[in-house]
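Next comes just one chain, in C-alpha coordinates: the form predicted on its own.
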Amino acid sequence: MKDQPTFLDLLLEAHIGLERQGPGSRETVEKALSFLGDLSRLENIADLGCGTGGQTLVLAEFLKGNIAGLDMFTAFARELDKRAAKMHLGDRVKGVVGKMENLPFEKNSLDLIWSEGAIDNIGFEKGLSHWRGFLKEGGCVAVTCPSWLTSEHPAEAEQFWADAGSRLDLIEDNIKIMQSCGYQFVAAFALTEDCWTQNYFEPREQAINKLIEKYDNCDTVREYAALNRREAELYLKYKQHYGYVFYIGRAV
(Lines of atoms letter the chains of each structure in order from A and count residues from 1; the text may use other names and numbers.)
(Lines give C-alpha, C1' and ligand atoms only; values in the text may rest on other atoms or scores of the structure.)
Protein backbone atom coordinates (compact mmCIF):
# COMPACT_ATOMS: atom_id res chain seq x y z
CA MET A 1 0.00 0.00 0.00
CA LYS A 2 1.33 3.44 -0.91
CA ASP A 3 1.94 5.82 1.98
CA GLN A 4 1.29 8.81 -0.25
CA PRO A 5 -1.07 7.99 -3.12
CA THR A 6 -1.39 10.50 -5.94
CA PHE A 7 -4.61 12.31 -6.85
CA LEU A 8 -4.95 9.95 -9.80
CA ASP A 9 -4.56 6.92 -7.53
CA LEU A 10 -7.30 8.28 -5.29
CA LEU A 11 -9.61 9.16 -8.18
CA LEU A 12 -9.41 5.61 -9.52
CA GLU A 13 -9.74 3.97 -6.13
CA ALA A 14 -12.69 6.14 -5.10
CA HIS A 15 -14.57 5.66 -8.37
CA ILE A 16 -13.84 2.07 -9.39
CA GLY A 17 -16.60 0.69 -7.17
CA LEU A 18 -19.21 3.35 -7.97
CA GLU A 19 -22.04 2.73 -10.39
CA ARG A 20 -21.35 6.11 -11.97
CA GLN A 21 -18.27 8.29 -12.24
CA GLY A 22 -20.26 11.48 -12.71
CA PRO A 23 -23.78 12.94 -12.52
CA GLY A 24 -26.49 11.05 -14.38
CA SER A 25 -29.31 8.54 -14.07
CA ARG A 26 -31.14 5.75 -15.82
CA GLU A 27 -34.03 8.14 -16.41
CA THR A 28 -31.88 10.67 -18.27
CA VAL A 29 -30.45 7.91 -20.47
CA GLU A 30 -33.98 6.86 -21.39
CA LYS A 31 -35.02 10.48 -22.00
CA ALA A 32 -32.05 11.13 -24.28
CA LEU A 33 -32.72 7.92 -26.20
CA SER A 34 -36.33 9.01 -26.74
CA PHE A 35 -35.11 11.75 -29.11
CA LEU A 36 -33.24 9.36 -31.41
CA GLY A 37 -36.18 7.86 -33.28
CA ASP A 38 -35.95 4.24 -34.41
CA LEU A 39 -33.42 2.65 -32.04
CA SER A 40 -33.23 -0.57 -34.05
CA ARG A 41 -31.08 1.18 -36.68
CA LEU A 42 -28.32 1.88 -34.15
CA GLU A 43 -25.96 -1.03 -34.78
CA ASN A 44 -22.55 0.42 -33.84
CA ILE A 45 -22.35 2.56 -30.73
CA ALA A 46 -19.44 4.11 -28.85
CA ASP A 47 -19.71 5.39 -25.27
CA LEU A 48 -16.77 7.75 -24.83
CA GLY A 49 -15.33 8.32 -21.37
CA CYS A 50 -17.52 5.45 -20.21
CA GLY A 51 -15.97 4.92 -16.79
CA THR A 52 -17.08 1.58 -15.38
CA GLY A 53 -20.17 1.64 -17.57
CA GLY A 54 -23.14 2.75 -15.47
CA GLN A 55 -24.81 4.34 -18.48
CA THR A 56 -23.22 1.92 -20.99
CA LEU A 57 -25.09 -1.03 -19.53
CA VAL A 58 -28.36 0.90 -19.50
CA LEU A 59 -27.82 1.65 -23.19
CA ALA A 60 -27.33 -2.06 -23.80
CA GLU A 61 -30.80 -2.74 -22.41
CA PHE A 62 -32.44 -0.51 -25.00
CA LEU A 63 -30.09 -0.92 -27.97
CA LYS A 64 -29.47 -4.22 -29.70
CA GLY A 65 -26.27 -3.14 -31.44
CA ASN A 66 -22.64 -3.50 -30.38
CA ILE A 67 -21.37 -0.99 -27.83
CA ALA A 68 -17.72 -0.05 -27.37
CA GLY A 69 -17.16 1.63 -24.02
CA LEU A 70 -13.99 3.70 -24.36
CA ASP A 71 -12.03 5.04 -21.40
CA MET A 72 -8.44 6.19 -20.95
CA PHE A 73 -8.16 4.23 -17.71
CA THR A 74 -7.56 0.50 -18.18
CA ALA A 75 -9.05 -0.29 -14.77
CA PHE A 76 -12.38 1.28 -15.75
CA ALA A 77 -12.52 -0.47 -19.13
CA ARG A 78 -11.80 -3.85 -17.53
CA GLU A 79 -14.42 -3.22 -14.84
CA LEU A 80 -16.95 -2.54 -17.59
CA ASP A 81 -16.05 -5.89 -19.14
CA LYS A 82 -16.65 -7.62 -15.80
CA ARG A 83 -20.02 -5.94 -15.31
CA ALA A 84 -21.09 -6.72 -18.87
CA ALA A 85 -20.14 -10.37 -18.42
CA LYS A 86 -22.22 -10.63 -15.23
CA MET A 87 -25.22 -9.28 -17.15
CA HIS A 88 -24.54 -11.70 -20.04
CA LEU A 89 -23.81 -8.77 -22.34
CA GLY A 90 -20.18 -9.56 -23.01
CA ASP A 91 -20.87 -10.48 -26.63
CA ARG A 92 -22.13 -6.95 -27.39
CA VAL A 93 -20.48 -4.65 -24.83
CA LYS A 94 -16.69 -4.30 -24.82
CA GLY A 95 -14.38 -2.05 -22.83
CA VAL A 96 -11.79 -0.27 -24.97
CA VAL A 97 -8.77 1.63 -23.66
CA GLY A 98 -8.29 4.83 -25.62
CA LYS A 99 -8.58 8.61 -25.69
CA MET A 100 -11.53 10.71 -26.81
CA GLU A 101 -9.31 13.05 -28.81
CA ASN A 102 -7.86 10.18 -30.85
CA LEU A 103 -10.63 7.66 -31.40
CA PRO A 104 -9.57 4.10 -32.38
CA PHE A 105 -12.55 3.55 -34.67
CA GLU A 106 -12.96 3.57 -38.44
CA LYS A 107 -14.24 6.78 -40.01
CA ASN A 108 -17.96 6.88 -40.86
CA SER A 109 -18.54 3.67 -38.89
CA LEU A 110 -20.69 4.66 -35.91
CA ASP A 111 -24.45 5.07 -35.66
CA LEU A 112 -24.32 6.70 -32.23
CA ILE A 113 -21.68 8.41 -30.12
CA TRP A 114 -22.65 8.72 -26.47
CA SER A 115 -20.65 10.53 -23.79
CA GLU A 116 -21.63 11.56 -20.27
CA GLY A 117 -19.59 13.95 -18.17
CA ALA A 118 -16.47 13.64 -20.31
CA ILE A 119 -16.47 15.88 -23.37
CA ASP A 120 -15.52 18.97 -21.37
CA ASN A 121 -12.18 17.31 -20.62
CA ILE A 122 -11.16 18.00 -24.22
CA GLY A 123 -13.58 20.80 -25.02
CA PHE A 124 -17.13 20.74 -26.38
CA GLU A 125 -16.22 22.08 -29.81
CA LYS A 126 -13.03 20.03 -30.16
CA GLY A 127 -14.84 16.85 -29.19
CA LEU A 128 -17.83 17.30 -31.47
CA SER A 129 -15.62 18.35 -34.38
CA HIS A 130 -13.32 15.32 -34.06
CA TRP A 131 -16.12 12.83 -33.44
CA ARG A 132 -18.17 14.00 -36.44
CA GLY A 133 -15.88 12.12 -38.84
CA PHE A 134 -16.58 8.79 -37.13
CA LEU A 135 -20.35 9.01 -37.51
CA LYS A 136 -22.28 7.74 -40.47
CA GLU A 137 -24.42 10.32 -42.22
CA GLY A 138 -27.55 10.56 -40.11
CA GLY A 139 -25.72 9.13 -37.11
CA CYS A 140 -26.40 10.71 -33.73
CA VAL A 141 -24.41 12.19 -30.90
CA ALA A 142 -25.67 12.49 -27.32
CA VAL A 143 -23.40 14.11 -24.74
CA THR A 144 -23.63 15.81 -21.38
CA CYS A 145 -21.57 18.90 -20.71
CA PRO A 146 -21.52 21.33 -17.76
CA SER A 147 -23.28 24.50 -18.90
CA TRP A 148 -24.58 27.79 -17.59
CA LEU A 149 -28.33 27.69 -17.05
CA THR A 150 -28.64 31.44 -16.45
CA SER A 151 -26.99 34.61 -17.71
CA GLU A 152 -25.58 35.15 -14.21
CA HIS A 153 -22.26 33.37 -13.76
CA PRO A 154 -21.15 33.41 -10.11
CA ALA A 155 -17.42 34.10 -10.00
CA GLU A 156 -16.82 31.46 -7.33
CA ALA A 157 -18.34 28.72 -9.45
CA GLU A 158 -16.72 29.98 -12.65
CA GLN A 159 -13.29 29.92 -11.04
CA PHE A 160 -13.79 26.41 -9.71
CA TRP A 161 -14.62 25.04 -13.14
CA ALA A 162 -11.80 26.99 -14.77
CA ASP A 163 -9.34 25.53 -12.25
CA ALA A 164 -10.70 22.08 -13.12
CA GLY A 165 -9.94 22.73 -16.79
CA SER A 166 -13.55 23.05 -17.91
CA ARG A 167 -15.24 25.95 -19.66
CA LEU A 168 -18.93 26.53 -19.17
CA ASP A 169 -21.04 28.12 -21.90
CA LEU A 170 -24.73 28.93 -22.17
CA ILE A 171 -26.97 26.26 -23.67
CA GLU A 172 -27.78 28.40 -26.71
CA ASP A 173 -24.06 28.92 -27.36
CA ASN A 174 -23.36 25.20 -27.22
CA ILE A 175 -26.24 24.56 -29.61
CA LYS A 176 -24.61 26.94 -32.09
CA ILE A 177 -21.28 25.15 -31.61
CA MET A 178 -22.97 21.81 -32.28
CA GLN A 179 -24.49 23.14 -35.49
CA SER A 180 -21.17 24.63 -36.64
CA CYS A 181 -19.52 21.21 -36.18
CA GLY A 182 -21.81 19.54 -38.70
CA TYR A 183 -24.82 18.46 -36.67
CA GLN A 184 -28.52 19.15 -36.83
CA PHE A 185 -29.60 20.12 -33.33
CA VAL A 186 -32.22 17.71 -31.99
CA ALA A 187 -32.72 18.43 -28.28
CA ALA A 188 -31.17 19.69 -25.04
CA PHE A 189 -32.24 19.27 -21.43
CA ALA A 190 -30.66 19.76 -18.02
CA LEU A 191 -30.03 16.90 -15.63
CA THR A 192 -32.03 16.90 -12.41
CA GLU A 193 -30.54 17.57 -8.97
CA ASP A 194 -30.77 13.89 -8.00
CA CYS A 195 -28.37 13.07 -10.84
CA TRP A 196 -25.74 15.03 -8.93
CA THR A 197 -26.56 14.44 -5.28
CA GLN A 198 -28.18 11.04 -4.83
CA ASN A 199 -26.53 9.32 -7.79
CA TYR A 200 -23.01 10.73 -7.56
CA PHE A 201 -22.03 12.97 -4.64
CA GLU A 202 -23.45 10.74 -1.92
CA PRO A 203 -21.87 7.46 -3.12
CA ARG A 204 -18.61 9.29 -3.79
CA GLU A 205 -18.58 10.73 -0.28
CA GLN A 206 -18.91 7.21 1.16
CA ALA A 207 -15.96 6.10 -0.97
CA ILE A 208 -13.90 9.10 0.15
CA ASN A 209 -14.59 8.32 3.81
CA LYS A 210 -13.19 4.83 3.23
CA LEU A 211 -10.05 6.36 1.73
CA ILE A 212 -9.63 8.59 4.78
CA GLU A 213 -9.83 5.54 7.02
CA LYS A 214 -7.44 3.54 4.85
CA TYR A 215 -4.79 6.26 4.40
CA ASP A 216 -4.67 7.61 7.96
CA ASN A 217 -3.05 11.04 8.30
CA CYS A 218 -2.33 11.33 4.57
CA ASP A 219 -2.17 14.94 3.36
CA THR A 220 -2.95 13.99 -0.23
CA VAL A 221 -6.14 12.21 0.82
CA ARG A 222 -7.23 15.21 2.87
CA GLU A 223 -6.64 17.51 -0.09
CA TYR A 224 -8.49 15.17 -2.41
CA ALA A 225 -11.43 14.95 -0.01
CA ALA A 226 -11.56 18.72 0.42
CA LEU A 227 -11.60 19.32 -3.34
CA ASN A 228 -14.42 16.85 -3.91
CA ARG A 229 -16.45 18.23 -1.02
CA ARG A 230 -15.90 21.73 -2.38
CA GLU A 231 -17.41 20.64 -5.69
CA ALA A 232 -20.51 19.32 -3.92
CA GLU A 233 -20.87 22.46 -1.79
CA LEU A 234 -20.63 24.77 -4.79
CA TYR A 235 -23.20 22.78 -6.73
CA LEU A 236 -25.71 23.00 -3.88
CA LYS A 237 -25.01 26.73 -3.57
CA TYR A 238 -25.24 27.59 -7.26
CA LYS A 239 -27.29 24.77 -8.81
CA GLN A 240 -29.77 27.23 -10.27
CA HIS A 241 -26.97 28.75 -12.35
CA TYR A 242 -25.21 25.70 -13.80
CA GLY A 243 -25.56 21.98 -14.33
CA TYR A 244 -24.94 19.17 -16.74
CA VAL A 245 -26.98 19.46 -19.93
CA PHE A 246 -27.66 16.69 -22.43
CA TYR A 247 -27.07 17.80 -26.02
CA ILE A 248 -28.40 15.60 -28.81
CA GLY A 249 -27.59 16.10 -32.48
CA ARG A 250 -27.68 14.32 -35.84
CA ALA A 251 -24.78 14.30 -38.30
CA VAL A 252 -25.60 16.07 -41.56
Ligand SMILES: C[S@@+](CC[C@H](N)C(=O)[O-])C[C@H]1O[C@@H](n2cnc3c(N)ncnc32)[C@H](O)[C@@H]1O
Given for the second form:
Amino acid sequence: MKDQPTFLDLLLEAHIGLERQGPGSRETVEKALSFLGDLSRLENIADLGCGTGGQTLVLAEFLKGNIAGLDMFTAFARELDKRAAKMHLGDRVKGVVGKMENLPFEKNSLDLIWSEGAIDNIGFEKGLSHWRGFLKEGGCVAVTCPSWLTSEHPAEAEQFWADAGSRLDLIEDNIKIMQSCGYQFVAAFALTEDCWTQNYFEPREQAINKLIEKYDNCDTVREYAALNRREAELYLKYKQHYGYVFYIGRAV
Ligand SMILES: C[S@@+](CC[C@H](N)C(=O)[O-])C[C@H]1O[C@@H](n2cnc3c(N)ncnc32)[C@H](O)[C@@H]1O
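Switch from the form predicted on its own to the form predicted in complex with the named molecule and print that structure.
All chains and molecules follow, beginning with the one already shown.
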Protein backbone atom coordinates (compact mmCIF):
# COMPACT_ATOMS: atom_id res chain seq x y z
CA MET A 1 0.00 0.00 0.00
CA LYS A 2 1.21 3.50 -0.84
CA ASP A 3 2.44 5.55 2.19
CA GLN A 4 -0.11 8.12 3.31
CA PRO A 5 1.16 11.68 3.52
CA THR A 6 1.29 13.28 6.98
CA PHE A 7 -0.49 16.55 7.86
CA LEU A 8 2.87 18.30 7.63
CA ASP A 9 3.52 16.85 4.13
CA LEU A 10 0.11 18.13 3.05
CA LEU A 11 0.57 21.56 4.61
CA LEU A 12 3.86 22.04 2.79
CA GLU A 13 2.61 20.63 -0.49
CA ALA A 14 -0.60 22.70 -0.45
CA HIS A 15 1.21 25.95 0.45
CA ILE A 16 4.54 25.87 -1.37
CA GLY A 17 3.06 27.02 -4.70
CA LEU A 18 0.77 29.69 -3.23
CA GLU A 19 1.49 33.40 -3.38
CA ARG A 20 0.82 33.64 0.37
CA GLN A 21 0.51 31.15 3.22
CA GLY A 22 -1.89 33.28 5.27
CA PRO A 23 -4.26 36.27 5.02
CA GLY A 24 -2.76 39.53 3.76
CA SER A 25 -2.32 41.74 0.70
CA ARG A 26 -0.02 44.11 -1.12
CA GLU A 27 -2.28 47.01 -0.06
CA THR A 28 -1.96 46.19 3.64
CA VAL A 29 1.84 45.96 3.35
CA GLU A 30 1.80 49.44 1.81
CA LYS A 31 -0.58 50.75 4.49
CA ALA A 32 1.58 49.36 7.33
CA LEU A 33 4.71 50.85 5.73
CA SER A 34 3.02 54.26 5.57
CA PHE A 35 3.25 54.49 9.40
CA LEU A 36 7.02 53.99 9.52
CA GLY A 37 8.22 57.43 8.43
CA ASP A 38 11.37 57.69 6.31
CA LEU A 39 11.75 54.26 4.67
CA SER A 40 15.19 55.04 3.23
CA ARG A 41 16.75 54.71 6.71
CA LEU A 42 15.71 51.03 7.00
CA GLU A 43 18.88 49.06 6.23
CA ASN A 44 18.43 45.74 8.02
CA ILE A 45 15.04 44.10 7.95
CA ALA A 46 13.82 40.68 9.11
CA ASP A 47 10.53 39.14 7.99
CA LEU A 48 9.70 36.44 10.55
CA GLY A 49 7.57 33.43 9.58
CA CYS A 50 7.91 34.63 6.00
CA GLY A 51 6.61 31.47 4.30
CA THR A 52 7.57 31.57 0.63
CA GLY A 53 7.87 35.36 0.89
CA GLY A 54 4.70 36.89 -0.64
CA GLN A 55 5.03 39.94 1.60
CA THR A 56 8.84 39.80 1.72
CA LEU A 57 9.05 40.51 -2.00
CA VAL A 58 6.54 43.37 -1.74
CA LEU A 59 8.68 44.83 1.06
CA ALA A 60 11.72 44.56 -1.20
CA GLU A 61 9.99 46.78 -3.76
CA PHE A 62 9.52 49.59 -1.24
CA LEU A 63 12.67 49.21 0.88
CA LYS A 64 16.23 49.45 -0.33
CA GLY A 65 17.78 47.57 2.63
CA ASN A 66 18.70 43.91 3.13
CA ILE A 67 15.83 41.61 4.04
CA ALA A 68 16.22 38.26 5.81
CA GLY A 69 13.08 36.17 5.43
CA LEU A 70 13.10 33.64 8.28
CA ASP A 71 10.98 30.50 8.39
CA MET A 72 11.18 27.20 10.28
CA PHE A 73 10.62 25.24 7.06
CA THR A 74 13.63 24.87 4.77
CA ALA A 75 11.37 24.32 1.75
CA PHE A 76 9.73 27.75 2.27
CA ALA A 77 13.04 29.58 2.80
CA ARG A 78 14.51 28.00 -0.36
CA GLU A 79 11.36 28.88 -2.33
CA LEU A 80 11.78 32.51 -1.24
CA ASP A 81 15.39 32.40 -2.48
CA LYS A 82 14.19 31.13 -5.87
CA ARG A 83 11.51 33.79 -6.15
CA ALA A 84 13.94 36.53 -5.11
CA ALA A 85 16.50 35.34 -7.69
CA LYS A 86 13.84 35.46 -10.42
CA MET A 87 13.12 39.08 -9.51
CA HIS A 88 16.88 39.89 -9.45
CA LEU A 89 16.67 40.57 -5.72
CA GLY A 90 18.93 37.72 -4.59
CA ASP A 91 21.72 40.07 -3.47
CA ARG A 92 19.59 41.62 -0.71
CA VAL A 93 16.68 39.22 -0.04
CA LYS A 94 17.70 35.92 1.58
CA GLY A 95 15.76 33.01 3.02
CA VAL A 96 16.98 31.93 6.47
CA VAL A 97 15.92 28.72 8.21
CA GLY A 98 15.30 29.42 11.88
CA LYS A 99 12.89 29.83 14.76
CA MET A 100 11.08 33.06 15.62
CA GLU A 101 11.55 32.32 19.32
CA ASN A 102 15.34 32.00 19.00
CA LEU A 103 16.42 34.53 16.38
CA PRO A 104 19.77 33.97 14.68
CA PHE A 105 20.51 37.72 14.36
CA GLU A 106 22.83 40.05 16.27
CA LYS A 107 21.30 41.96 19.15
CA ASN A 108 20.41 45.64 18.38
CA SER A 109 21.01 45.07 14.66
CA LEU A 110 17.60 45.41 12.97
CA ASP A 111 15.78 48.55 11.79
CA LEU A 112 12.53 46.71 11.14
CA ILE A 113 10.97 43.41 12.17
CA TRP A 114 8.04 42.41 9.98
CA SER A 115 5.85 39.38 10.60
CA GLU A 116 2.54 38.38 9.00
CA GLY A 117 0.35 35.57 10.26
CA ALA A 118 3.02 33.94 12.36
CA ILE A 119 3.49 35.48 15.84
CA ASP A 120 0.47 33.68 17.32
CA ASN A 121 2.40 30.42 16.88
CA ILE A 122 4.66 31.50 19.76
CA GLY A 123 2.36 34.06 21.44
CA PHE A 124 2.08 37.83 20.89
CA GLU A 125 3.79 38.76 24.16
CA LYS A 126 6.56 36.16 23.95
CA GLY A 127 7.35 37.12 20.36
CA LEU A 128 7.36 40.89 20.88
CA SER A 129 9.40 40.62 24.03
CA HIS A 130 12.07 38.33 22.43
CA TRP A 131 12.25 40.41 19.23
CA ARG A 132 12.68 43.73 21.10
CA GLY A 133 16.34 42.91 21.89
CA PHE A 134 17.18 42.54 18.18
CA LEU A 135 15.89 45.99 17.21
CA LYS A 136 18.03 49.09 17.21
CA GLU A 137 16.76 51.94 19.43
CA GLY A 138 13.93 53.52 17.41
CA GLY A 139 13.59 50.39 15.23
CA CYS A 140 10.06 49.31 14.31
CA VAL A 141 7.94 46.21 14.49
CA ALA A 142 4.99 45.57 12.14
CA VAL A 143 3.14 42.36 12.88
CA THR A 144 -0.25 40.81 12.15
CA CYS A 145 -2.00 38.76 14.79
CA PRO A 146 -5.50 37.24 14.88
CA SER A 147 -7.48 39.36 17.36
CA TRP A 148 -11.00 39.85 18.68
CA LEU A 149 -12.71 42.82 17.00
CA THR A 150 -15.71 42.87 19.37
CA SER A 151 -16.34 42.11 23.04
CA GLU A 152 -18.42 39.08 22.03
CA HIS A 153 -16.18 36.02 21.58
CA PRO A 154 -18.13 33.13 20.01
CA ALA A 155 -17.13 29.91 21.81
CA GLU A 156 -16.97 27.91 18.56
CA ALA A 157 -14.40 30.28 17.07
CA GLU A 158 -12.43 30.58 20.32
CA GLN A 159 -12.19 26.78 20.59
CA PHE A 160 -11.05 26.42 16.96
CA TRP A 161 -8.20 28.88 17.48
CA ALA A 162 -7.29 27.37 20.85
CA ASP A 163 -7.10 23.89 19.25
CA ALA A 164 -4.75 25.42 16.65
CA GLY A 165 -2.56 26.72 19.51
CA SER A 166 -3.54 30.39 19.16
CA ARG A 167 -5.04 32.76 21.70
CA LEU A 168 -6.98 35.81 20.54
CA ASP A 169 -7.06 39.06 22.49
CA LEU A 170 -8.81 42.39 21.96
CA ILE A 171 -6.90 45.06 20.02
CA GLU A 172 -6.71 47.34 23.08
CA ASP A 173 -5.21 44.50 25.16
CA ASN A 174 -2.60 43.70 22.50
CA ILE A 175 -1.65 47.39 22.37
CA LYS A 176 -1.04 47.29 26.16
CA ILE A 177 1.05 44.12 25.70
CA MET A 178 3.06 45.84 22.97
CA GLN A 179 3.75 48.80 25.27
CA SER A 180 4.72 46.54 28.18
CA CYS A 181 7.27 44.79 25.90
CA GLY A 182 9.21 48.04 25.27
CA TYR A 183 7.49 49.60 22.26
CA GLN A 184 5.74 52.88 21.66
CA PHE A 185 2.40 52.08 20.00
CA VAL A 186 2.20 53.62 16.49
CA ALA A 187 -0.90 52.19 14.78
CA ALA A 188 -3.26 49.22 14.48
CA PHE A 189 -5.71 48.32 11.72
CA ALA A 190 -7.71 45.24 10.77
CA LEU A 191 -7.09 43.38 7.51
CA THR A 192 -9.97 43.49 5.02
CA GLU A 193 -12.04 40.44 4.11
CA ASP A 194 -10.42 39.94 0.69
CA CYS A 195 -7.07 39.39 2.47
CA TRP A 196 -8.59 36.18 3.87
CA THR A 197 -10.92 35.02 1.08
CA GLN A 198 -9.57 36.07 -2.31
CA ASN A 199 -5.88 36.13 -1.33
CA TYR A 200 -5.72 33.03 0.84
CA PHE A 201 -8.74 30.71 1.23
CA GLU A 202 -9.60 30.59 -2.48
CA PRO A 203 -6.11 29.69 -3.81
CA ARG A 204 -5.67 27.26 -0.90
CA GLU A 205 -8.95 25.53 -1.75
CA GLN A 206 -7.71 24.95 -5.31
CA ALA A 207 -4.46 23.49 -3.96
CA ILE A 208 -6.41 21.20 -1.61
CA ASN A 209 -8.56 19.93 -4.47
CA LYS A 210 -5.37 18.96 -6.32
CA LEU A 211 -4.18 17.04 -3.24
CA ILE A 212 -7.51 15.18 -3.01
CA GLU A 213 -7.11 14.10 -6.62
CA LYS A 214 -3.43 13.22 -6.31
CA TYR A 215 -3.79 11.16 -3.11
CA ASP A 216 -7.02 9.54 -4.23
CA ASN A 217 -9.03 11.13 -1.40
CA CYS A 218 -7.09 9.22 1.31
CA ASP A 219 -8.07 9.62 4.99
CA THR A 220 -5.35 12.12 5.91
CA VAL A 221 -6.14 14.33 2.92
CA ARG A 222 -9.84 14.23 3.76
CA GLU A 223 -9.09 15.25 7.37
CA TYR A 224 -6.69 17.96 6.21
CA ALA A 225 -9.26 19.33 3.74
CA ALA A 226 -12.03 19.28 6.39
CA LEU A 227 -9.88 21.24 8.88
CA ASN A 228 -8.98 23.89 6.30
CA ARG A 229 -12.56 24.20 5.11
CA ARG A 230 -13.79 24.55 8.69
CA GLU A 231 -11.35 27.42 9.20
CA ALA A 232 -12.80 29.20 6.15
CA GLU A 233 -16.43 28.50 7.18
CA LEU A 234 -15.84 29.82 10.71
CA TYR A 235 -14.23 32.95 9.34
CA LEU A 236 -17.26 33.67 7.13
CA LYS A 237 -19.62 32.96 10.04
CA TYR A 238 -17.81 35.09 12.63
CA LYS A 239 -15.80 37.62 10.61
CA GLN A 240 -17.38 40.56 12.40
CA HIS A 241 -15.95 39.21 15.69
CA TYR A 242 -12.35 38.40 14.76
CA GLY A 243 -9.74 39.11 12.15
CA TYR A 244 -6.06 39.67 11.59
CA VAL A 245 -4.90 43.03 12.90
CA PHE A 246 -1.68 44.79 11.92
CA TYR A 247 0.12 46.22 14.96
CA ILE A 248 2.90 48.73 14.41
CA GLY A 249 5.26 49.84 17.18
CA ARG A 250 8.60 51.56 17.74
CA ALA A 251 11.27 50.28 20.12
CA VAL A 252 11.82 52.71 22.99
C1 LIG B 1 0.30 31.50 8.34
S2 LIG B 1 1.92 31.33 7.65
C3 LIG B 1 2.26 32.98 7.09
C4 LIG B 1 3.32 33.06 6.03
C5 LIG B 1 3.54 34.42 5.43
N6 LIG B 1 4.06 35.37 6.39
C7 LIG B 1 2.27 34.98 4.82
O8 LIG B 1 1.60 35.81 5.48
O9 LIG B 1 1.92 34.55 3.71
C10 LIG B 1 2.93 31.19 9.11
C11 LIG B 1 4.40 30.94 8.79
O12 LIG B 1 5.13 30.96 10.01
C13 LIG B 1 6.05 29.88 10.01
N14 LIG B 1 6.31 29.54 11.43
C15 LIG B 1 5.43 29.05 12.33
N16 LIG B 1 6.02 28.91 13.53
C17 LIG B 1 7.31 29.31 13.37
C18 LIG B 1 8.42 29.42 14.25
N19 LIG B 1 8.30 29.08 15.54
N20 LIG B 1 9.58 29.89 13.77
C21 LIG B 1 9.69 30.24 12.46
N22 LIG B 1 8.68 30.15 11.56
C23 LIG B 1 7.50 29.71 12.03
C24 LIG B 1 5.36 28.78 9.23
O25 LIG B 1 6.29 27.86 8.72
C26 LIG B 1 4.65 29.58 8.16
O27 LIG B 1 5.44 29.74 7.02
